[in-house]
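Just the one chain here, the form predicted on its own, laid out as structure tokens.
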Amino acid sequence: MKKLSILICSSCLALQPSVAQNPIVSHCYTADPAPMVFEGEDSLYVYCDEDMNVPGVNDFYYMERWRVYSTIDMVNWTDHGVAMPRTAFTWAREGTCWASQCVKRGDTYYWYMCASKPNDWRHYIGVGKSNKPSGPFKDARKQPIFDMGQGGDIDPTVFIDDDGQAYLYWGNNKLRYAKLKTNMLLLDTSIGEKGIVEVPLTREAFGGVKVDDKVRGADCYEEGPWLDKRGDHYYLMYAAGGVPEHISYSMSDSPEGPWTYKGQVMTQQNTGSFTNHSGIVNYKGKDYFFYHTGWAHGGGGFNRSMAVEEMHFNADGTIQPVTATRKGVKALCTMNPYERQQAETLNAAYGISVVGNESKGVYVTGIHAGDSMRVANVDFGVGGASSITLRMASAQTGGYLIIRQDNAKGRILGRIKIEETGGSAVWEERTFDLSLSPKGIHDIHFSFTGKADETLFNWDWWQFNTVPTVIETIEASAPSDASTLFTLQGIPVSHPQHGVYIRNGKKVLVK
């Protein structure tokens, strides 16, 4: 359950085409994506809030926590659990955890969020901090950063310029910005009104204005700003045009403007969501555009899901229009099945839940008959796999894990009976032989059968092995030539202890 590794990428060659990638998370509803790449980190991280609307109960935006996802291949995403619950802000009201963005300064990660106070309809911007990009995060101030008392203080975006100056933009119907002091917790009050500057929403800057909910001009700023820089150009992207929303952008030579309207990045499209919220990031030499849709099972305007497309810039710095697709983006590399992979690293899933945080541990739970999970672009190599090791916990015996190649109707690689481990929190590592050996690059589909409404087991991680479970040789002591011994992961062992090792392609038990 402790995080011992994340998704490990192997070959970047001969990637096999995979199924649709959007939405990028399908086992829960995720909105308002804020993608970030941090210096010193190999992964791309996406920060978001979790839609938890229940029709007939909470028929609106109801969010109680913020989550973090990461990837190194753009198609398999590791769920890092609840990186910050609403209760971490002692001043925040139930169900009001809206859009956010994280940034790194020094060795600390600062996550700017917005939430309402009890008995107050307005939102306020607070900040959490952590020494890890995946959290968990704690309230850094014990109160909001500022209080304008006017409302509309939502959707913070934070950006640190090349000179080290940090900027915070935010706003619904109005757009404001502030300079942050180097501690990232206080406003620089040398500008604006107590450190806050309101940006004029002019036709030249944003294409038009909205008066009495009607757009006058070609476009208008609505909410969800995203501040970024490419070369010498500063970009301000935002949800625009009223509801339903599309994504537009403006450019400037300065992070403080003045801004010049450039057009729509993503037009209003049939995504199943009447809102949109975007962020852009450059990762491994490619530019990516993140947004949200209503495409996940049961999704809609209040149950949204993150998606991603590759984006391109013109020679003059302007952005080529982006089209929302189910296909999404291509994998950057393959997954190595012979390294430990977290069960919560997923290409898609249905029915299951991911719980915990990076401090206490993250794992897959809520596994029932009919649920399923998938990982993409798994490279088994020429030799193939013979067995799989699972770290699991189960309070009862019953049900099966079925492993298939490529999809839900693909070849069955293994059918594993779920046995009790002694309890839902009693973790054991168990290895099972496969009935067929997968070779080459494939998607892997996990599905579950058992009694209806019965939780089958909790799942921490998995790892395929090139050798079967059968121990063909049992030796009373270590062989004289200890250099011929390898761990099950293929690491040579010079001084073996009691346990199972590989020698000449066979398992041996060293006593």
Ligand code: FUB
Contents of the next structure:
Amino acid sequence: MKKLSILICSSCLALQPSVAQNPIVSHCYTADPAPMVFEGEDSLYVYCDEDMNVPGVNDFYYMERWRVYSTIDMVNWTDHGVAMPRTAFTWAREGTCWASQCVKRGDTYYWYMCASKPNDWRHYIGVGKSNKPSGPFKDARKQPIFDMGQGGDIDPTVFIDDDGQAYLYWGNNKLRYAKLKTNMLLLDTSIGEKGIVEVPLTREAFGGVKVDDKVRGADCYEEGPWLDKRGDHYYLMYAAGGVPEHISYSMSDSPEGPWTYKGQVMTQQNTGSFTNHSGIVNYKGKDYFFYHTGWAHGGGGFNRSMAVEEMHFNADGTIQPVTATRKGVKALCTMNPYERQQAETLNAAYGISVVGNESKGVYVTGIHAGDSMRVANVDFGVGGASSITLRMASAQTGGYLIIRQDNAKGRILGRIKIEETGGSAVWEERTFDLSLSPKGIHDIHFSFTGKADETLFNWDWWQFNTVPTVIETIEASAPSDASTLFTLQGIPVSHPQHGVYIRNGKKVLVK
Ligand code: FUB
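Following the display of the form predicted on its own, present the structure of the form predicted together with the ligand.
What follows is the whole complex; the chain from before opens it.
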């Protein structure tokens, strides 16, 4: 549970984890990624909506909230919980929280979303506001930004140009744009019809048109626009070609067009999702392409999952085609286990849920026997770790946390009994000795056992403790409870000879 999200990269000499990195979130279904890097923030943030697997509602989208994820290494992603629930917008209809994008102006983060209204099939574009990138966000206007009664008003993308002018593009089957006033909440009505301009979907601009659901020409605009700029080139990327969708792009030398069709960025591929939705971002010197798939466990067209690939621009600004892969991208740096890490910072997870928000606290819950979590590329250094400190809460009988090195079959570093704490919100910090000391760079696999069908415990954060280099405790003779002692290599000792051992992260000298 954290108020401030600071994660430090411990090393840039990263050993790459051998496992697949896509999808980037596997404990819930995340769609329509909108990646952003904000001035003054170290992390890359991805804004998305959540496909919810609701019994009885499995043949269409049911989406009740928008979520935020962040990373500093591209392989471990911190879930910031429900940063913007549908209920933050009193006008928004249940289950209709579709694509979104967040931008920063001054010290404020504006998160543009779309949702229907009760008894109205059309979507409307609204905006949430927060002073932190991870929220929580509140409705900034208490109503949609505009109502032209036109339909198709989905998938907002917002871009602030170098001169400070903000542009909002959006639309399904039609593409429209507006200029936003500097307050980011109102349209500049000096252009178009009440501030809204419809972009002609010509063959030159988008490769072709769609007539009676058939593409006439090489390609056509469908939905999900993403407006961006690199150097002097403006880019409009979008889902194209009808359903199933691929991602295409057009370029211009102005954010208002005219646009020139350039081709497909990601062709229609076997990802298990009939929609696709993209966003691009430059982070720590690399360009990344985000999209969505049906790749998470139980995934599909209405249970989508975000993925990321590295992308490359040619010298003339055109984009090299991107292939969807399970492998994904390489880690930018290692994770430091000797700093507090949120339990909801994950490389992969199965069965668990992440709840809360940044003001109430975010934590891992819904932990049952058989569930598991993984963090990638953790650097224990040459000294290794001797113990782990956990913040847990348990209302029932608790359970066991099993920590393994590398993967689900790796060597067991610790088998820890988590006792009941007296309530699911009664948090306790406890330190446990490891039975083996991990050294060097490894993925870490956490799994859970306990009573079947019982929620075992909630988990807030973890931190490994190094094998210490300073003698902090001196014992004159062998301690009575010798079984708590470990050698400097992390091996348990039952009959200590004279020498130096580790207990609770401290050196013990047995004389
Ligand atoms: O997520 C609902 C809709 O599916 C989005 O608004 C579209 O872009 C498509 O991905």
